[in-house]
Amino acid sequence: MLKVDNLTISFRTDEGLITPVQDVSFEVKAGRTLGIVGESGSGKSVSTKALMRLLPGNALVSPDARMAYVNKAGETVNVESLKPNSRALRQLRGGEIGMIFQEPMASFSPVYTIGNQMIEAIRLHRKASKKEAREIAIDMLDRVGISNASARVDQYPHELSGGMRQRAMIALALSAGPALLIADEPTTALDVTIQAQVLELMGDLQRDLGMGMIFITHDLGVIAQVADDVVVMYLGKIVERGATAEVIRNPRHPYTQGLLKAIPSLDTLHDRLSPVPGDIPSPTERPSGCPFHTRCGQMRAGQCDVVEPPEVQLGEGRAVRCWLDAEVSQSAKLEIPA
């Protein structure tokens, strides 16, 4: 139901231009959902802001992206041609793809209450009366969860608790029924209590209405709960891919195996956690080679410093970018520059 191809993303800053997105490409397929993990800094949240059309005024698009989406109707959207403030667009936001962000205190606003801005999103989307809109709103604030939702739709945001505002903010996604949901870490705020109830609350309402979905998290250990497939990022490209279970099952780069190792588990209690060491880069000062080389154990010099690795693909949707992996040095002729 949507497919990205060749995503480079760009900022103009005063340091000159930034590339936190480079020649990104991803499917989703209908009533799947693909998880795109990754730490802070990869460039998650600004690749799927792109299929939003959300980039600030300062964003460059790569003209050679293409972005396809198949609407409820059918037809195929290209998302990247459709003009600012149009009618289509606006169909397209929440009509056709809902989102929920990462901190729900920021996307509603204080001075209306959460009923009130439900209903302006049904009745923007849905052919719905303002009875009829209000009513939406209270039985899908019923489905989140949230108990004596009649009288909750009358609260302003800061009247609930975290647990709650995102349960709100999963009902706004979904109240004008979008066939695709992208979900931007919507339990980082959230204890784990709460986060557990969350996740299945998003997979029960998945099922029930078959949509797709893209959930963004740095927890591989969240992926494994909910993502059919997977694309692991590390700043701004995609490392390695492919069916969940295969990917944490038989990790292939060093990064994915680096972000499952610093997974606590009950198992392993007294043990020390495994980060992955270093920081991620600065876009303004990515390195030359592999971009992980500087924080890789296994890292060759003279190749992974030099020579940024092609991506090889090692079956069905599975694919990884590193020269460590004997079919990537196989399948890719290693040119190193004078």
The other form holds:
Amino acid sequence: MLKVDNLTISFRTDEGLITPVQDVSFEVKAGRTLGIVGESGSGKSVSTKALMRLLPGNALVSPDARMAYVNKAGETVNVESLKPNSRALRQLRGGEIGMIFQEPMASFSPVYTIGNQMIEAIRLHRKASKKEAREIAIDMLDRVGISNASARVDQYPHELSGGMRQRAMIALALSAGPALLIADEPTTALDVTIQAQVLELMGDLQRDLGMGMIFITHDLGVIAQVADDVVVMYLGKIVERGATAEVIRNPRHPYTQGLLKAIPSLDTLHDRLSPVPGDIPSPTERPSGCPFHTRCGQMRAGQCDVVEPPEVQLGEGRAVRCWLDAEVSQSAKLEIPA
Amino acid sequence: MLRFTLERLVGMVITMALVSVMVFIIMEIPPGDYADRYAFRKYSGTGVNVTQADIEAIRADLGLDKPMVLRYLDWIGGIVLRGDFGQAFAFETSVVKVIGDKGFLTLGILFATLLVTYMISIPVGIFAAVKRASAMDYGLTIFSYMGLALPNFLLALLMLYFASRWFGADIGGLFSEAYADAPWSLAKVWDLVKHLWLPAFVLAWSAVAYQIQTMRATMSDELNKLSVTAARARGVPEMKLLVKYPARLAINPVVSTIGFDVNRIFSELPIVAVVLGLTELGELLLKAYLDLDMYVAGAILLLLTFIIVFMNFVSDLLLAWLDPRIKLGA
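Given the form predicted alone above, I would also like to look at the protein as it appears in the form predicted in complex with the partner chain.
Starting with the chain above, the whole complex follows.
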């Protein structure tokens, strides 16, 4: 339902042009969940903002980027060529693609009731009278597990607890009836127990409503629970992709392996955590060659730090961008896409 | 909201009571009183020998011999119960008659100025924030600094000069000659409106410049809020989005300084009034002070402070309406 190709995003800043997203391509299938994993600064949020045309004015999207979205009516919308402030773009925002954010408190306006903001969204995208929209809003709040929804609908965001707010945020995004939901670290700001509840809720809702979903997180553990497919991003590049189970069982990129090892586990309680060494480099000082070579334990001098590895196809939808695999596939005479 | 309004109302009444005491004390501070002044005026140059007893008699006649507390109670009681602001000694009539139209005209100038200030500065400030770092934005910033740097009486002079040179228009004063002494009518009100824009513009000048910058700064902050992005991501049309989400919060510092703006307008009004030949209270206040005509001075001071306190009350209510968290105590 959504196919993104060659997406490169740059920002004009005082320190010059920085490019947090480079040549990113991915696909979301209807009713499925794509997980995007990466540390902060890897470009995962920026990519999805581009899908909604929400990038700030100093952002440049490469002219060869293609974002093809198949809407509810079955028509293909080329998101990159929609005019700003056009009706088609406004319909896409909210009505076709819903978005929920990391900070539920900050994503509600504090001066309007939950209901006011929900009714606004509903009436923008559905034919409904104020009264009908209110019914839909209450029904949706009820559905996300907010008790006493008919009273909560008239409350202000600050009157709700953190978990409640995130549920309300989900209800707000879903009330306009989007076919694709982009969830940008929706559980990061929540307690672990509430996090689990919200994840379960999102899974249920997705199944019930048949939505596609893009789930952004830095936590591979969360991805394992919710995503069908996963792309791992590092410094604006997709370094590994594949079916979630496959990627987690058999990670190929040293970065993915590092992320998996860094997840705390109860089984290995007495071992020290093994974080990915080093820090993510500043976007103004991108390393040459493979962007991960500065932190990679298997770095080969003269190759990894000089030439960027190609994306190596390992099977249906499975690919990795690492010299280790490029060598293997080369020796096995497999095709390497340039 | 009702509870909040009542609380603020009670607060306003208490403030006004304290202000009235202060005003009365200020009226008492200048040495001497109107009895001295009256005796001097009546008998100077006549060769009559004025004794202390004569002055005491005048004082008793005017009711100025009673203790201060009693006179205060008389004064404030008259105002609250009968709308009677006391005697305007120098005019030998009541204060209400002396102030009369001047009070309304001052109010007219005040509200016209506030209207011009906010009608210009709020939309322009929003515009500058949205078009941040554009040529338009820089142009407005330069204009703002000019606005702050140029004293408004000078602006008034310039405008008078150019208006009479280019248009031959008589733009001073508040009325055309035909209406100056005419009784109030719709045509006279319209004539007033036609004259009011100039003093309003002159008085609003520096506040517009200042409030554009305030609005631009807070609006820029609000535009970066996640809630604005979130609303945009729900497909809210851009114009509606700007007004409903960031502007409603960004307007807060402008609304909360309404009282300061009123205060500033009152302090700048007398000098602008002299340049533009306006009828207003400032001149009368000065004259009343020179004459030790204490009830006139007191009434004007009380009126001006009442307007400031009242506008602060209005600003409180507006703030609570703009941001419901205020009245909810969150």
